[in-house]
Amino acid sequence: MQEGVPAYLAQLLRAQYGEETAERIAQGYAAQRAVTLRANTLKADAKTVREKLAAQGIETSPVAWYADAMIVHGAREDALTGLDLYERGEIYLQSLSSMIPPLLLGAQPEENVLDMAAAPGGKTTQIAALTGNRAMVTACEMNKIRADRLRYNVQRQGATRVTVMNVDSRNLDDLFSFDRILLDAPCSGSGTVQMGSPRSRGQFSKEFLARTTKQQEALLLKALRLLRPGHEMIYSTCSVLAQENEEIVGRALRKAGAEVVPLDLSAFETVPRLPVSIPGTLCVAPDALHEGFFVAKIRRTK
């Protein structure tokens, strides 16, 4: 396996995956990871944030599942934050992995949606976006720092109907009851390893693991306690780890009365997935373009 995984995590992946997969994904933390961004369509079209950008000299490329993303070519992140059009909220860096999420959570118009762990605003600008600011967005953060930088983002990005909440989701009072519900939830970072990188996110050891999947755990099944009854939801994490994904999932399921929606990835066929054992779910393969990840929509049945 390649230098620079940490070992407790190469074990994992081993484990799970074999050498031969492990391997794959080894070269995908290696891999110098593309500047992506989306067009925020709150404020401007992709269309104008393609010929703003050419007119600065950055060149992009489509993505061929979400008109709005794009690939960067040629520059790097602090090219990107000096702009005009990036100050204005016109555009949003944004790994092309994470906004899948809320593309499948099929937000509508006029419903209530909860984002239970929204900083820095990724996702919950997306779904604001999405929705052409007629959804009712109520996104959760529990630290106060990252509340306040969610609170920014949400501005600049002009997403009117989002109510940030400095509040651990966990102790949302279950009268609250929302329409769908984007849970993308603190795990260990397996999917957005970058070997080499000082800004590479994730921790390893079987003590951080116990305690986060034991959170993730709590955060799946009071999300399915908040969801109304026949609606869905995703599950989401940026780990490739079966401990923070399918086995948490799992786990919910037999505790709550919930099933898995398989999920129509027909629009997805360019995405590089790794193997699942909940059929219908998708998990992301680190590379190039990609961060690993993981997905799985579940509907609450009673």
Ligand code: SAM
The other form holds:
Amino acid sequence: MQEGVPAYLAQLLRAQYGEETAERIAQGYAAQRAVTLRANTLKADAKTVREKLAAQGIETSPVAWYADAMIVHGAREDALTGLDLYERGEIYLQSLSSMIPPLLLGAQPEENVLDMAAAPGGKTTQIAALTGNRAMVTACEMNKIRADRLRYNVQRQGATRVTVMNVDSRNLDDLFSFDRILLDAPCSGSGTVQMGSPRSRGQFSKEFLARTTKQQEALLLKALRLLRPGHEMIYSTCSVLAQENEEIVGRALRKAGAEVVPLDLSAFETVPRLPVSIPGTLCVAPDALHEGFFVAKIRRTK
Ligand code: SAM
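Following the display of the form predicted alone, present the structure of the form predicted together with S-adenosylmethionine.
After this comes the whole thing, all chains and molecules, with the earlier chain placed first.
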């Protein structure tokens, strides 16, 4: 396997995927990942954003499955964060994979939507944009500093119907109920590893994974209590490890009245995939354009 993959992670990848696919994932970690962004349609359409970037000498290319998304060529993130259109919230720098869960959530105008692990707010503000600020979004974040960052981003992006709560979502009162829930759970970050990058995140040890999976399961069980019966939610992580993905979903389904709803992935043909053990879920393979990501849609049945 590629040098530089943390030993415990390499061991887990080999055990889950076998040598060949584990090597493919490691190559994805070694790739230089493209800078990608989303035009914030609450403030500017994609065409205008593309033109404004081109006027600054920044070329972009489109993304087949999302008209608001673009891939940036020849400019790093810091070239974008200095621009007026960034300051005004007309764009949001976001990985392509992380744009998929809000698209599959499918929130509708006037629905009550809960985002249970929301900071820094990429997906919260995307839900606001996708519904034209017509869904009511409750965005929860446990960490105070990150909740402040979330508030700032929500405000800058013009997401006017988002209420930010600095709470541990596991403690939300079961009397609340929501039409749709996004649980973009805290995770090891095994999908986001970027070898050689000082910004590469990810923590890999048996103890960390045990702690994280416990939180993920508690959060998912709470989500299924807060979701209105018959309604659907998305569980996502930026991990490619079954321990944080299919195993969490499988355990939650056994404990709660819920079922997996197969994702309609017909629009996402260009997204590289890894094998999954629950049919109808998605695990994105890391490569030069994508972070590794897992997405499952779950319906509460009773
Ligand atoms: N959804 C975010 C986005 O798209 O910008 C990224 C979320 S990040 C994967 C997970 C976040 O959940 C972290 O900011 C973390 O502090 C927060 N978190 C972890 N456990 C939580 C809990 N029990 N309740 C609320 N927030 C939690």
